[in-house]
Amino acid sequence: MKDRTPVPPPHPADDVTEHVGYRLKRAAAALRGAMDKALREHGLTVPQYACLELLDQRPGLSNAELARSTFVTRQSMNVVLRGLQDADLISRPATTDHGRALPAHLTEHGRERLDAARSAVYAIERTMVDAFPQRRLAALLADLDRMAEALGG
């Protein structure tokens, strides 16, 4: 058997549960679970909710723009958009005058569903930010952005 040379951790840690990546994944999994549960009561998935939020802020986004902004593939976003369109939560033209992008817009029913779901999602975020001192929020957000940028995101 070949001797193993231990790889030093990137920072002092007794085990994997003390690594930054593990803690980020744990927090992300907890957030996703809470959002899945809350959004289920509104008949939405997390990608559907994210799509509705983006379309509320920036009407007319294309499939590709929505996919990039919600961290899913264009193919997955196509499925999300079809489901939202079938539920009459968004509208998209059948064809476009130029290019291939079909701009999506919230319907009135979509705005109503988003407003109801938003309250539940914001309550989850409030629970998260209430778990630490408010004065540290700006630094936390900046640190998370720096980590993403360091990894090319």
Contents of the next structure:
Number of protein chains: 2
Amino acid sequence: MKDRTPVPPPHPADDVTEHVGYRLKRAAAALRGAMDKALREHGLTVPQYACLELLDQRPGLSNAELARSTFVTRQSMNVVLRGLQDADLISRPATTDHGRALPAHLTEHGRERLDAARSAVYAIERTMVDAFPQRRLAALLADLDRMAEALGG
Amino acid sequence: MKDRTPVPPPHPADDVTEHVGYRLKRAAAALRGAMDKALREHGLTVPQYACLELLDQRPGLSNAELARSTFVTRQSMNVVLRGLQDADLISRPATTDHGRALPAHLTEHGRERLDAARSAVYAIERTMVDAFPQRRLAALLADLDRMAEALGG
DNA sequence: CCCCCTATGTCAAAATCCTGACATGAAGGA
DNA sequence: TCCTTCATGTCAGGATTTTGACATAGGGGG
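Starting from the form predicted on its own above, please write out the structure of the form predicted together with a further copy of the same chain.
First the chain shown before, then all remaining chains and molecules of the complex.
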């Protein structure tokens, strides 16, 4: 007689908390909370920090490009950029001679703020990475990426 | 002479997209988007579906317990529950003889709606799980859990 | 040259979520 | 008993984000 439920498809678990989606949400929520708390002391929100970090590594990104990179809508990113502009952390030209995309750049003030906030965020990242065997880091990163890709992210 | 930066701590990568936090956010955003799209055809939002699923497995949960289980505030969960009540998918007593917590239960209508939506969500979950080697599923779940725990989630 | 398609920035309105606050009910200790 | 503490449900306000829509700029193809 053969086993029923051949390969109990790894998944439809009996408990919701065993689902990948639940764990993913839990980890993301914990990260978001920790970053919120840490960044508040630096006067930054999570989307604002994400913007500064991206602009530091890839200066000249436009609003739409930043939005795609941070997984929010253009409209949301627009208000974030306005906030950063009002705080003099980034600069954007009012017009451009070619196209509509307005390239954003960090100001000196923005670079300083980013440097200060980065250490706090990196400490959080370190806490996460240290929570599991280091030899699994590469696989974890790869698997998260594959999941996102499979879902059309 | 000793090495500088002993153990280039696995992590501060040169590219933001190599960070665990970024990958986590990306995967969570992709999952959220896929679930949003799939659940819309069933007339449910993601928090609403999460509620129904939890109440199916653990009937009688209170508003505060549901909020903690889904990683949102009591206030947010309260409006979700009101929506579900107005749609006659769950029921909550107006009063209780002991304590303040109001236990929520699925209605027959709610169970039917959940059954319909569940297949769509499980298909998404399946897509995610199939995106990486099955032998890594257990480790992935465990590592996500450890990360959340380390961050105080 | 003109039309179609795409991408971008922006505005307006709505939905969603969170912060802060308050009142009630239960439990435990002085 | 009384009081302190904690957890819960709820209200009000504001902040954030999304949905929907519109106008503009550039690239191709007819």
